[in-house]
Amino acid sequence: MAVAVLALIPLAYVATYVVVIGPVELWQLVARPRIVELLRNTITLAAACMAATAVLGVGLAFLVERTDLPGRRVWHGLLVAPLAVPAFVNGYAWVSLDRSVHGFAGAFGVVTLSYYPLVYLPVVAMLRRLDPALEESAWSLGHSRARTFRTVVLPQLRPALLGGALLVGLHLLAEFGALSLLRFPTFTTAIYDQYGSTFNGAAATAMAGVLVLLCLVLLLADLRLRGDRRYARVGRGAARSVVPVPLGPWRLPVLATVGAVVGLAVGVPAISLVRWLVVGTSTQFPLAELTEALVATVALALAGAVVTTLAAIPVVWLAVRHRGRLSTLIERSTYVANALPGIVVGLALVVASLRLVPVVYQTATLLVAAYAILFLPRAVVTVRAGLEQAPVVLDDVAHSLGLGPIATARRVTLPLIAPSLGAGAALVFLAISTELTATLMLSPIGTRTLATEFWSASSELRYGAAAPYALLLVLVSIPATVLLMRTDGPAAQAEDGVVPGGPA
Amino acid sequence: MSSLTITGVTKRYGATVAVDDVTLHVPHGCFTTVLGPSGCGKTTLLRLVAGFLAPESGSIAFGDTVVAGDGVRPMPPQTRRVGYVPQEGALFPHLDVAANIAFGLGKGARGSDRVAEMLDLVELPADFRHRRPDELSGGQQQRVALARSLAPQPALVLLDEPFSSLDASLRGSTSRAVRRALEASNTTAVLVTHDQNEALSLADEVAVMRAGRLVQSATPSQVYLSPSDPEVAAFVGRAVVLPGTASGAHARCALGEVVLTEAAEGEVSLMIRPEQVYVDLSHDEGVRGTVDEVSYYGHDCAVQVRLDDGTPVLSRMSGVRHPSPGDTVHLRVTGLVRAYRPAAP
């Protein structure tokens, strides 16, 4: 219960604000040309990126899963790789390589290249799970491969595709770093600028309100989508693989296209990073500062991971073992955080802490609380999957063998969920390590993390100095990406919105 | 080990009565199956005995000890000493076979003789002790689950549809092994199932449940040949039900004169098992009819016959020699026939 309350603080903050300020003044704040421009920017970018990632994600997934494209396994690995590069690092890589990459076109290109795996991964997972008998029946009924894909496969992919696209939308609304570097103003970057210049101006909060509204629209769309999942394959057993579509003369052009996508999404950032690393280290190599930032990041991430995972346990326990309206509500309330940009969580916690508990302002406690709110959904999803592996019947058996409730928890339940607790904590740890926005707003003065150091260097155009931090951020993101690529379990999690790199 | 006595037990879920005034006695060392269609309340009854649920009224006693009801606070499951074997075994996936079997034993029992003894009892090789549950077949998992439940020497063992997830061939061999293990350890056992063949072939006694009520409790052959009402008859196996007129020990019906299990008078319904309908292929004795359909199973076959007066009759006969559709045959009834008062119009 307390966990749910904590998770709802940001939402309550925005809602309270809206009520307190009154509709008239709110309208005056919102209905300004600047806001209208931001709204247009945000919505057009989100719509364009969602469409582009959907096309790219499905197309690439089909090529890798259903055709005889040479080296499909390698391509799969490379196509998921952009997940390991936080979008703001990707933005840095492009803008530092070519200053002309900026504005709508630049933002659209970079963000699409960063986020298409959010569609690609769940679609691949879905394609692998689809019963090949469905496609085989369609062929035997006289449909061509292309027609089968359109009439049978595509409708089945709908939940994965829409879910992925919505996730792209949510990430985009929360994206701050990349868009700020690419000089394309959206709500998130404008809120940050407002916060920096006027500190908790009414304008910042009003914009946060509009942003939250946009996020909630996407979240509701996502929830509706999930409520109606009747597509999953029924029955178990090893799924046979489908006979791949021969590409024939298209082989080379297709190979070149996939290669180009990988080159742009992975190659360019890698080249840029290496180049600046060489330039940066030739002038200076700040080993002491680097170590300090790494230690601070690890300490914060560790504390955040432990707190978040512990907070997830009671939520999951209620949701799995005591299904009911209240427990579902509590679980869902933590999901709202999924849609809340780090900027809003940061802003809300600044105000709430100053008003209610000023002692925690500018402390690590507040930052850890922000991490817990932001990343609770990931911990909940992972721990939940674990607890569902420990069915109640095992408790019954343990009781019948003479064990009381505490002994049962110790000898049966805990050993069974321990791996998922570990995995959940690891996911949160990695997400926190690469979190930028809330860290920038809430980290105590003097605390330097990888993300804040990277940010201060790159926003001052010291690209060489930023390179080592960028490299470390990428390295930290790799394990989570690998975890996610092992399809069965974690790919299903990708559908549930657990993705490394997260809203940054 | 002890006997089990259930007296007038009732359990509701909201408005629906899951278990309705059930009274059942399982003597010491006896193996009883509770047979009923899904949703009849048989699993609820089992969970009441195990202590996972508490009855609203009535009482449950192991031997002379009341464990629930009669104003006594229900004993929690961990102190009841019941062995519980759920569907699909539910072995602890994080423990190996030996640790699973020793789970209910004291500390240090893992390497003890008891584990070896139990593996031997359920007819599994001793080197299985280090296997993990996911390395066992479904039938082997069920055997380990039984060994785990028997290891602490429970007062009785409860089995909840333990074979329903196994395929047909495994089901036969596993259920026979389970029966031998229960017999060898002289354990009182209650098995819940919706499978008639399983219920009849395994148990000393069969208790038939329908809509929360216990409708008949008797030996397998009594339940099959002398079911308490036509509905039980139809649930336990195929049945031919014909109207007839009884006078004393005999009755007349479309299949001619039959001998009754109990004397009756007047209008009755007669329940005849298909095995009792003898199809004479070579003689003209009995009631004449035409073969409509033959379902051949190898070991036997089912022959659907239409009598000359239009009455459909099913016969089950040896598969060695059988008629073909369209053949004219003669039917007569062998053995005793159970008569029921027809339901009030």
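C-alpha atoms forming the largest set that superposes within 1.5 Å between two forms make up the rigid core. Positions refer to the first chain, counted from 1. These numbers come from a predicted model, not from an experiment. What changes on going to the form predicted alone:
- In this overlay on the rigid core, residue 384 has a C-alpha that sits 2 Å or more away from its partner position between these two forms.
- In the core-superposed comparison between these two forms, residue 73 has its Cα shifted by less than 2 Å.
- After superposing the rigid core, the C-alpha of residue 41 moves by less than 2 Å between these two forms.
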Given for the second form:
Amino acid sequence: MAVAVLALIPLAYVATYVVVIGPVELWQLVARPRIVELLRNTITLAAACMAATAVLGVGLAFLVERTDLPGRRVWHGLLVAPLAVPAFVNGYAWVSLDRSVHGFAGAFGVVTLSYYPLVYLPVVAMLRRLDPALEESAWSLGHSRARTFRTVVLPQLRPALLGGALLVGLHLLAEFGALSLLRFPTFTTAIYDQYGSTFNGAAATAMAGVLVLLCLVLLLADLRLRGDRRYARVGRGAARSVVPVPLGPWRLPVLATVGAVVGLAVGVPAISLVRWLVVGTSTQFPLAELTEALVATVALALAGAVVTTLAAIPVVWLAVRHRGRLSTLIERSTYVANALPGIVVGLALVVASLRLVPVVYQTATLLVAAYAILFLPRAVVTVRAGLEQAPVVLDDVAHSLGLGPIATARRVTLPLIAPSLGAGAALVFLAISTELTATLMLSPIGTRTLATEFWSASSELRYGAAAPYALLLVLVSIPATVLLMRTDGPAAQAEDGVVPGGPA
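Please give the other form, namely the form predicted alone, since only the form predicted together with the partner chain has been shown so far.
So it's only the chain below, everything else dropped.
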């Protein structure tokens, strides 16, 4: 409940402001042609990118995990690599190389290339844990590989697929940096324009209210599609290796396709950064400023990742182990703020801190709280995917052997979901290291991060000066990306129902 209350502070801020505005003025602010245009842009881009990342993520995961694609381990690493390139850095790379990349087409391409790993990674993890006997049974009944994938494999991928697509949709609702660089107006870019140019809080808050409604639509759709199925199992079936599907004459086209995705998602940003580092007239390497921004970024990202992941554990535990309306409501409440721009979350925390806890205003504590509110869904989705596959019967066995609830969680459940905890923390670390607006609003005076310094230079079209900060952002993201790539190890033991040091 405490986590849910913290996550709902921005929603309370928006709701309170909407009530103060009143229904008449609110309708006048919302019922405008510009709002209709922004609504169409936001919904169209979100729907298109969610569909594209779902198809791309599932397709690439299947090629890497279930076919004889040459160099699958190498391709897996390269396909995860876009997570190390923030979306606004990707947008900067494309715009700085080709000014014609803008509008819907540019936003759709850049965002899809930046966010498809959010679907790809959980789907890969689930494919590695599926029992191949189920597919073999379908083949023995005369089902084709395509029908088996559609009727047997895809339904089992539902938690990972829906969770990843939900994260993509929520991120798109709140995305500012990349869409601003690509000149594609959405509710979020319009909210920043309102606050930044005219300081029209009423109009900006009204648009934030519309974003909340869109978020609720996404959450209800995800809840309806997810259903109440259980995906945990006990046994050694999933530990068997799967016979790869031979690509045959499709090998070269598939290799070309996967290579094209990697080239567009990773190659273009790399070329752009190298180009501006070498030929940029404003390029410089202020070591003191770079070191200060690097240390601040890593420290804040580590603190935020630990706090956010710890906050996600009780929420996920309730949602999976004690299903019900209250637990579902608590879990869903953690997603709402993720659809709001960072500037709205920042304003909400400024107001709340000044009225309730003035001592935390402009401290790192308030900034870490903002990170937890903004990126809690990343941890919740990832940890839930792991706990869904941790069999409840193992807890029962531990209890029958005399272990209490805390000891059972420590020795059985937490080791089972350890890979998911690491993946969730890594995802949050990546998000915090590239967060911009909440950091600008809430950070202690004098605090500078790589993202804020990069944005300051790139917004002034000093691409050369921005390049070193962008390069450091990528380098900082690499360890977390490598951690996300390591989805086996402890997970393999979890698939067998065996936990090191546990009584199960």
